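Presented as structure tokens, the chain that follows is alone, the form predicted alone.
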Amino acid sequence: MSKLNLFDMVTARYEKAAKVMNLDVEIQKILGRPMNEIIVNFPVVMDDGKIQIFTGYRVQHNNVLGPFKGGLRYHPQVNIDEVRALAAWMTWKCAIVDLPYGGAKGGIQIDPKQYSLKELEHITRRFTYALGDSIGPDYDIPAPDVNTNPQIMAWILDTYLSTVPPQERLRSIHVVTGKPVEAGGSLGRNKATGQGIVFTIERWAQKKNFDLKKATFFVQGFGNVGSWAARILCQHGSKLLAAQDHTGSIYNKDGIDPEDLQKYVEANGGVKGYKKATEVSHEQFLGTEADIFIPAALESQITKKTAPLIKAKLVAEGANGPTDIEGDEVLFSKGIEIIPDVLCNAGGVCVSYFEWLQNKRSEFWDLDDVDHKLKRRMVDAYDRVDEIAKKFNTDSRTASYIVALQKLEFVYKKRGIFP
């Protein structure tokens, strides 16, 4: 499978789980396709006065459990196939961690590095306006994703609020999550996905009697997710041996300080050139001899070609869809365990939910409260998946999908289909 067939990959995994659990055929038809697909083409005046047309997407996969929820990404490879896949993943993810949300995803097909801050603001605001009523605080709630951040969420918030009546504005700040804390965001949201990854690794280690104090690991992608996962995991005494991002790959057998590396990446735009580690090839990076591998970059990184290089005991998927179907088969054949993406990286949407709740209730929770609630939700979800894997004698990824599908099937059967 390639990136071009991402939705096909999601569909194949979904159908595999449906077959294993004997999902109701009629409900399988409903869940097999998105409810809504929105494509907007909108003009923006650039700094030089010229007009450029941009294409934006929002795919709303399913909302039987609650409002649509999912991130917005700004990336040159954003396309309808990718967004469909990511929206479906969000449906499964929210169901697995027991959130009252459905799945959605969106984005704009741009390379944000090619635009000034002012242009990005204009693009973001115009995209928000073009989406119109397709988003809303109790209908569809966007959040940050690849190349988007709290600043972009603040622009979306401000633009959306300007379109609703004044008396509704303070009741609508939960239209987006991942906002700056000062603008209604939640403590812990910035590290949430990385923190959730570590909570699932902790649970895996507990069940395997594996000592994280002696663990070694390596991380692909050293942005928000990968860097936070590395920093938090090192607090257990684990050692980061290698890191990779779009600029290159680095390795140090004696360990890399993730706090120091993060500061370097912020200053230099990537890991390349980091003086306290050696530059290595992509193949050498993937072949790092370590206990845990955390892929936290883009989709389809672990394939039939690259999976044989991996020697880790555990792959904890921080990214969405980092392993394709053939890659899965190789990892399973090698006895490498997987904490699948729809479980492993769900910490971000969990804390987005906490932010949404705080906004709705006019509350503000301290970081200990957020972390405690997140840990409980991630551990409970891990245990549900583990139990289903044993019950159906299946792999962890299929078990994750079954957990989601069982919940969705139950709700659909209780509610029925209109008319």
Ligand code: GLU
Second form
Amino acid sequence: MSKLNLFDMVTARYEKAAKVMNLDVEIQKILGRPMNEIIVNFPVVMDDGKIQIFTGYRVQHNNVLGPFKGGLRYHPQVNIDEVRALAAWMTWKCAIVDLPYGGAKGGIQIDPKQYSLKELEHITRRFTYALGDSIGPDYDIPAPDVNTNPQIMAWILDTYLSTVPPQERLRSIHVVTGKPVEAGGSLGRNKATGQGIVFTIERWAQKKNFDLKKATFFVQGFGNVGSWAARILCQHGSKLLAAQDHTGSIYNKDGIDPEDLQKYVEANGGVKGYKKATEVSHEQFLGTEADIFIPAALESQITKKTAPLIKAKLVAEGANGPTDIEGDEVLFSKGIEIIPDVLCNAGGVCVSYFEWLQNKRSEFWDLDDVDHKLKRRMVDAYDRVDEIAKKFNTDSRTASYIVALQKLEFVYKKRGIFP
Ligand code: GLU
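Mind giving me the form predicted together with the named molecule, seeing as the form predicted alone was just shown?
The complete assembly is shown below, putting the previous chain first.
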């Protein structure tokens, strides 16, 4: 099982949900595969004057509910199977939070730390140019993901707009979301995924009568998602006991101040060496005695091998695909609850949608408005998943897929298949 690639894992879960809900077998054939897969090889002149060829991906899984939507990641692990899996997850995610979007994902297999800022700009611009009309403001809308940020979105915007006639430029700025606020971005987008995670945790706590003021938690990944989730959860009075990133794991039984840690990470590139906590091993980190675990790094971290170490009551999946199929089984058998990724981390794409709407309508919403709208969507989605889990007597992950699949099935049945 652990030999499954990421797309096989998505497929296995999809097939499980399809069986539980009795999804129409014909529609199951359609949703089991991505609609389009774009692979581009493009040259970029490096700082030393030499040319390097890069490979970029964009997988468009489905657009029956609306334009393709999803992030772009820059990471050495990026490959076609990973991008396929992430694209399918975007389809389910957008359907669960009721956005008029389909799912897509893309990326380049690079370690951005190996390149200068100028090189990253050129790589991004050539990638955007190579994608050409495969992206578009009402067709396929990229956004940030692992190792991409508002600056990279601004380069994509600028490059894309340079390829359209001048009259169309100002009505095309919604070609990408997660832009800097000054360049057409939305307030609240930067913290959106972390904020959304906390809204789902709050809902979970409310339903379980669990006092978040007394809660302890630990977080894997201290990038945008993990650090925002930690900062916001601490504002509720919860205590951060441990944090981990690619540089190491740290622990303090009296709590870690996430604001302070965030500043340290920004200055030092990682949590390692943070003086107000002790360094611990990976195993000790996973075994932290705390109520909530927020994995907010990469895929397949919670496996047959690591899941037995986890003692938390709740795993709130900030990352996409942090738990593999065997990991799920271990968590379920231990009675550990899961807020599944496609629900838990949907806050990012929700606020991307708000940004897209603001751009289309030439509006600018204040932060309270964004947060309020985000909370409503996350809570409604949480309740929908909960309801389906009870109705089908199934786990939260399968239930979240069912919420998405019911909607997609309905639309396919109404529209029919051309010709
Ligand atoms: N990359 C984020 C995700 O995995 C956000 C996607 C978006 O905003 O389109 O959900």
